[in-house]
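Next up is one chain by itself, shown in structure tokens, the form predicted on its own.
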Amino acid sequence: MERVKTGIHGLDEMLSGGFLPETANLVEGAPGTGKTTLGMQFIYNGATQFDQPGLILTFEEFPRQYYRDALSFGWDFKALEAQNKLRVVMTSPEVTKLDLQRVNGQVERMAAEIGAQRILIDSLSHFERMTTDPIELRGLVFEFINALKRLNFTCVLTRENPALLGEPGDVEDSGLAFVVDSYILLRYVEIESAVHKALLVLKLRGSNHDKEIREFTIGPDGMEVKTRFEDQEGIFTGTPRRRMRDAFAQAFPGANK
């Protein structure tokens, strides 16, 4: 099946090759976990590796912040804009919602101008200021996502989760998981007094996917997804612990001989 590759080491493997075309893909996590980095890397790799120009619509940062953050990974967003492979636009949910309802609105014109196939929305959390009703919020986001799909975008949408280390009941409290096609959760994990970062693909509609919890890092070249947490369980509960069999083997190294 055709895939839209993220180009992120280890993530495409978890996604069985990448996102499905023209889908909405939610990336959720606490502040600083790497949601925006994942989205920027998806856009940058699309423009530079796969000949798929992209748009970034930000509801919270000025474009110059993205230029600066991207350069820290060696990604020259200004050069991509000059080559008509990227557009970075600061707007608001209210303005973008109305724009997508128009024929030949700004987003549609920019997409046509550069042939954009990918889009990053950073972040969906700002839709929550439009309504306090979770059912109405779900309807607003559903309408917004469908408008992006009508323009043939493959979308990465970020959303902030206030939970830092896995408080119970913090995963998906708004029903948004039901209106997106894939759902990736990023989480801080404390193991033996050190903080690690974990990634889990909770959902990938229409496709199989890796269901393991994997560690990831953010280095000079961006995000890299590594191996699963081999000897830990309870990673996303906030209280990770050694697996019983591993703890037993460590306590009684000769028991199974």
Contents of the next structure:
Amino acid sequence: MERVKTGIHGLDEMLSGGFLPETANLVEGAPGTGKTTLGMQFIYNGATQFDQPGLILTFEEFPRQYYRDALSFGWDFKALEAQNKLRVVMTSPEVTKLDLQRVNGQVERMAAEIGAQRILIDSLSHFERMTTDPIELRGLVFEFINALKRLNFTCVLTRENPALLGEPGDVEDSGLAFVVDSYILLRYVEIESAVHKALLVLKLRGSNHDKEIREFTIGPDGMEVKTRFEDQEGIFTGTPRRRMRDAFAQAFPGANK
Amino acid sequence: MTNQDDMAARLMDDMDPKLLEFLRTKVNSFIKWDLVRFFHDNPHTTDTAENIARYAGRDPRTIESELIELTRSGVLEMQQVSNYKVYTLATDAEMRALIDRFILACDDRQFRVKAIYHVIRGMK
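The form predicted on its own done, now the form predicted together with its partner chain:
Expanding to the full complex; the earlier chain stays at the top.
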């Protein structure tokens, strides 16, 4: 099956090769977990490694912030714009929603101009200012995602989750997980007085995927997904504990002999 | 005008004629200057006056009238998206090149001093 590779070390492997083409892929996490970095890397790798130009629609951050942040990873977004492989567009959900409803709206024209196949929406959380009704919100997002798919985009949509660790009340409750094709969760995890970052692919519609909770880091070259957390359980509570049998073995060495 | 004023005016006019005209006819207020810089730094911004005012940290009513004038002078373009008036940077390559030159020139303190003089004169 054809895949849209993220080019992120370890993530494509978890996704059985990458996202499915023309799908909506939600990345949710607390502030600073790396949602935007994942999205930018998806767009950058698409434009530079897979000949798939992209758009970034930002509803809050200034484009100049993206240029600066991307450059810190060695990704020159301004150069990509000059080569017609990228457009970083600052707008609002209200305008974008109406623009996508038009024939030959600005997003459509821009995508056609550079042949964009990928899009990063940063972030879906801003749709929440359009309505407080979760059912209406789900409808708005559903319509928005369908419009993006109609334009043949493979989308990464970020969404903020206020829970820094695994506090109660952080469970996805607006039903957005049902309208997207894949759902990736990023979390902070505290292990032995140090904060680590964990990634889980909760859902990948129409395909098998890795169910492990893996550690990831954000280094000078961007995001890198590593191996699963060894000898820990309850990772997504935010404060995992050593597995019972390992704790037992450590407390009573030789007990199994 | 005294001889001194005349000399100051001639000194202040000593800049690239295209930029001088740009200042006199298009960027004739500090808010417009801010907006030109904003659209230069964020060239694919597409939004309403209200949201642009929020990004710029200014009063929406003031911003709207300045956006309308920048549209009339060809620096920006306005589109009607359903009920919203949405502003973007002009697509005209010549205008974009002129804006680039203006922003680049602003890096020079001498140019900025002259530009401020013209903006203040234009506001009188």
